[in-house]
Structure formats: C-alpha cells, structure tokens
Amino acid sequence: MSTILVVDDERGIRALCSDVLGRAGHEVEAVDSAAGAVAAVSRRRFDLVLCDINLPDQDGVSILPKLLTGDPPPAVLLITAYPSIDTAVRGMKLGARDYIGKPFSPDELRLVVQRALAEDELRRAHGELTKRLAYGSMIGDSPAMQQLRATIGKVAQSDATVLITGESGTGKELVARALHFAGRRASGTFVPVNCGALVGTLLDSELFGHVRGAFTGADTSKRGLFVAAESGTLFLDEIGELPIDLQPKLLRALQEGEVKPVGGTSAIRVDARVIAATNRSLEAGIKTASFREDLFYRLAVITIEVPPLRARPGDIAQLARHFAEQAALRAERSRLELTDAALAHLAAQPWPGNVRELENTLERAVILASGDVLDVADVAGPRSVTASPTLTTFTGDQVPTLDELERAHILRVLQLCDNQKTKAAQMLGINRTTLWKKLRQYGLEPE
C-alpha cells in the first residue's frame, strides 16, 4: 500500500482521486491548496503527490521544491488543463515525474499512478543494488574504513581523476569499483587494465586502439579500452609501470578527452572517468625521470590512500569470518567457525601482504581443515610462509648472498600462492613481467 497526497481545489477531482486510488488499495489524503500541501508533506511522508498546477493561493509548479523533500522524495504528478501543458513540462524539468491532463478517466488515473510508483520501486531497487556493488566487499567498521567509505561517498559523484595509493593487497581495485558504482556512471562499464602486464605497442593498442595494418598482426581495427569505457570508468592499475613513451599520450587523453589509435590519423572523442592506482611512490618516479610530473598532477586531482591491514586490526576478525565463509562455499563444504584463539592469533600478525594475504591464509586453512572449527594451528600454517622477514643468525662463511635470499623468498611466496604468478607478483610488490625475469634469472622458469 502506498500513501498518496491529492492537491486540487476542485472538490470533484479530490473525490474522484480519493475513490479510485482508495479502491486500488492506496491510503489517500486530499487537500485543496498549496499551503495545505506544504503542511501535509511536512507532517508525514508520501510515496506520491498528485498536484494541480492551478491552485488558488499558489501554482503547483512553484511549490515543487517543498513537495520534493524527504529521503527519498515522493514522486510528483502534475494535474493540468490543456492550456497549461507547457507549464507542466516546465514542472517536469524541475523534478515532477509526469503529468495528467484534465479531464481524465479513472483508468487513466490508475495507469499514470501505477507507472510512477513502479518507476520509483525500480529506482529504489537500483539504488540498493549499486550501494551493494559499491560497498559490499569493503568489509570493516574501523575508524579507518569508515573514513575511507565517507571519502568515497564524497568523491564518487565527481568526474575528477583519482589516484588510489596503498600497499599491495590492500584492496585498491575495490576502492576504484566503489567509486564507480557509487557515482553517476554506475550504469556504465567499469574497465580495469593492469599497466604492468603489457608492454610497448601491446599496451598502446590496448589503451588507445589501433587501425588495421598499424603493425604486424593487426589484421583488423580494434577499439581501445578508453572507448570501451565510454560513459563509464577506466581503471589504470599499477600506473607507475606505464612506459615513459606512453605517458604523453595518456596525458593528452586526460586533458583533451580524445585518443588517437595506433596507426590512426584522426583523434576519437572519449568520455570515460579515469581512476589510477599504484603501490609505488610516483614522486620517487618523478625524481628518477621514470614518471612525468605533469601526468602525476593530472592523475592526482584527488588522492585516496587505502590503509594497510595492520592499521585496522579491529577489522581482521570480521574479514577472517567472511573469507572463511566464502572459501567454504567455493570448497562446497559446510560453514567453518573460527575459535577466539585463532582470531586473536590472526589479529596479532603484521600481514605484509595485507587483505590479500589474509584471504589466502583463510582459503588454505579451509581447504586443509579436517573439522568444522578452525583453531590456531589451522590458521598459523600459512603464516609461517609469509611471516615478517628476519635474518637468521649466520656463523662462519655460511652467509647467503642477496640473490640466494631473494630466490628463496620468491619460492616461498609462490608456494603460498599455489604457483599463481599474478598473485605472487602482487604480494611481492612487483609486476608480472619483473617476476618472470627474476624466475628466469634464478633458473626457476625456462627461457
């Protein structure tokens, strides 16, 4: 049942609306003036307001701002005679949902009201969906996470470029997705690209597209990710890995809103919000001439720093339970409980790999668990692989070289990640290309 306010100075119209809408199961209140309407909406919340444009004390359009109050505001339908249809259209531009012309039949009234209420229900459902998409994976109620969500809420409605900083594994892409789904571009596409995964012409083509014959193997033209993210968001992860020769092209795309495909002669207009992320210091890159200063300032219009997990230990128990539940679903086994001792142990760890490391730890614990309870022994096993690195006490000539230490550390991280090289690279704080080079250097991967 919906609550509906009818505002009309004609007794017959008020009676007709009250009878028809009341029979349809709605709760109806009727008033005969603008002052009565304002008093009614200040007293209670309505789902819909039917308001005549020609009222004795004030016209219906002029009181729209006062009618459209509340959270959410009611849907407003204007009642108009034919000569004032232009005024009704002006009212729709100010926030009215629709209008109905006098005289109208009971069927017309039912139809227009039903349509407006259905649209409102869809809007509310869409709002809840985008809210879940935006914040559903951002688990934690610590002050740091509350501040992060508040910042996202403020920044999401803007189209300004955003630079997300933070250690590897803190959830920078989750923040980027939240900015997308909480903003006005939520109905558009979220397009992520890892700038460290591709090099040279491949990355150029991926971002900006190419025309047929632009290079060997370019048998057809291809639109780039800037075009694919039209009216949506382009997320540039590991922006610090972007080759220096591509940085001027990205700068132009940000400044001018246009891209030129590889091998193309004309530019293409694009409308995509750009969000970038890095776990490296771009300021340090500026000093070593590996990152352009003008591009840095264009990307960092707004900077959001994602806190490391050790800065919000109060969230670890909640995260651990969530990851254990998700891992149990993937493993198709019953839900597992974590003991207080296990949660205390997890909360006491430094987590250099941050949330990603905690998630991997819980997944491994769930897979290897023999019962339905996870205790300290279950969650401590993986931590032995990724504990904060310390130097063993060496004696005599038994001192490993830096290469030997690095090789051993890479092997341990690969073991933790079940040999998934993308995850291992992220945990090590390097890109996948660098990891491949080190694997070949240490004879862990064939040439």
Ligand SMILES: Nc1ncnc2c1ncn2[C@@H]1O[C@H](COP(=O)(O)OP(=O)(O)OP(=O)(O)O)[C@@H](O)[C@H]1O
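Would you mind generating the form predicted together with the named molecule now that we have the form predicted on its own?
Below: the lone chain, stripped of partners and molecules.
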C-alpha cells in the first residue's frame, strides 16, 4: 500500500482517481488547488503525487520543486490535457516522473501509477544494496571513522583519482571498495590489481593488455584491466611497487584517458576511475628515484589517509565482537562473548598489524577457545609467545652462513606477523616481489 496525493480542480478526476487507486489498495488524499497540494506535502509524506498542470491558482509545473521534497521525495505524475504536452515535457525535465493525458481510463491510470511505484521500489532496493556494500562492511564509530565515512561520501561522487595511504591492515582496500560502491560507478566493475604481485612485462600486459604475438606465448590478444574496468573502478593496490619503467605508461593513461596494449600501435580510449593504495611512503620513493614525482601528483589528486588502529582504540571492542561473531560462524560454533577484561586487554594492545591482526587474533581465539566465553587468556595467547623478537643465536663452532641467517630471520618475521607477506616484507625492509623470491630460494614457499 502506498500513500497517494491527487491534485486536480475537476471533481470528476478526483473522484475517479480516489476510487480506482483506493480500490487498488492505496491510501488516497485529494485536493483541488496548488496551495492545497503544497500544504498537504508539508504535512505528511506521500509516495506518489498525481498533479494536474492547469490548476486555478498556480500551474502544476511551477509547484514541482515544492512537491519534490522529503527523503525520498514522492514520484510526481503530471496530468495534462492534450494542448499542454509541451508543459508536461518541461515538467519532466524539472523532475516529474511521467505524465498521463486527459481523458484517461481506469486501466491507464492504474498502469502509470503502478509503473512509477515499482520503479521507486527498485530504486530503493538498489540504493540500499549499494549502500550496504559500500559502508555496511566498515565497522567503527570513532570520530576518525566517522570522518572517514564522510570523506568517502563526498569523494565517491567525483571521478578524481584517489590515493589511499595507511599502514598495512588498516582497511585501505575496504575504503577503495566503499568509494566504488557509494559512487556513480557502482553498477560498473571494481577491478583490483596488486602491483607488487607481478613482475614487469606481465604487469604491463595485465594492466594495458597485449596484441597477438606481442611476445612469446602471446597466442591471442588480451584486453587489459584498464579496459576491464570500463565505467567502473580500477584499484591499483601497492602502487609503490609499480616498476619505474611502467610508471610513464600509467601516467599517460591517467592524463590522456587512453592505453596502448603491449605490441600494439594504436591507443584505446578507456574510462576507468583509478584509485591507488600504498602502505609505503611514496615521498620516500621519490627521494630514492623509485617513484616518479609527476605520477605521484597525478595519483594524489585526493589523498585519503586511513588511521592506524592504535589511533582509534574506541573501535577495537566493536571490531573484536564483529570478528568473533564472523569467526564463530565460519567455525560453525555458537557465539562466544568477549569478557570485559578481554576487551580491555585488546584495547590496550598496539596492533602493529592493525585491523587485520585483530581479525586474525579473534579467528585464532575462537578456534582455540575451550570455554563458552573469550577471556584474556584466549585473546592474549600465542601472540605473547612470538612477540619477542630475538636474533638467532649460535655458538662459536656453529657459525651460520649469511643465507642461513637470512632464512631464519625471514621465518621469524613471518611468524611474528602471522604469515602476512606484505607486513613481513615491510618489516624486513624489502618489497613483496623480493620476499617472494627469497621464499622460493629458501624453499619456504609451499606452492
């Protein structure tokens, strides 16, 4: 059932609408003037307004702005006699949804009304869904998070390139997704690409595509991720790892809005919004000449800094409860409440691995917990054992080689940061690609 306002000075039309729409199950109110209509919408909210254009006091189109108020505003259908179709079209440009010509049959009336209401229903469902995708997964009501949400809301509406900075595990990817799903490109694709995971040529072809025969093994042509993100968002994660020789190409793509596939001769126009993220300081990269300054400025049109978890301890309890609940669902266990002492303990930790570390801590706690609550011992457990980094010790007659030392140290650091390669690489002061190489070299990589 919807609430409908009928505005017409002809008694016959008011009676017809009230009768037909009333019988269709709607709640109908009818008024006979523009002033009456404005008064009615200021009094209560309507889902739909059927408004005659020729009213005795004012014409229906000129009161449109006053009818289109409220959140969400009603769908307005104009009622028009043949000679004023032009006015009806003007009305639609001003926000009316549709119009219906006089005289109309009950069937016609039911149809336009139903169509407008169904459209609104869809719109609402879609709006809620995209909102949920955008913000629903982001937990935390600290002032810092509130500010972050407000920024996302504003920035999502534009197409400007965004650089998201913040320590590892703070939620940069979550922010990127929120920007995509809260904006105009929500119906397009969100295409994430990790710039640190692929080496030079592969990344080149991955991003920009290649033509057939561009290199050995290129049996077919391939469209790149820039093209795949058409009318959507391309998320360049770990942008600091982008090889220096690819940087001019990316800069060109951003500046000209076109890309040239590997081995190709002509450029392809692309329309993808670019969002980049980094947990390393790009400014430092500029100093060591591993990151181009011009690209940095082009990417950082808008910068969003995601604060570390220790800067918003107020979020920890809420996040911890959420992760405990999720972990319990995954482990098919019943819900485990966190004790106040456990929450206090969690809130006091420094969380160098930020939200991801908290998430892992609760996952482990839920899996290992034996009681039906999570107490300090459950959430503090293994962390305190591994959290004391000491150098590998050796005795005089057992001098390890540098390789052995390196291998042991890498293992240690991996343990310290819960096997998260990005974090480990950061702690080791090397990039991820280098870490992968070393893991393979020392046989530490399972695959």
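Here the rigid core means the biggest group of C-alpha atoms that line up within 1.5 Å when the two forms are laid on top of each other. Positions refer to the first chain, counted from 1. The structure presented is a predicted model; accordingly, all values stated were derived computationally and were not measured.
- With the core superposed, Leu94 shows a C-alpha displacement of at least 2 Å between the two forms.
- Once the rigid core is matched between the two forms, the CA atom of Lys421 is found 4.5 Å away.
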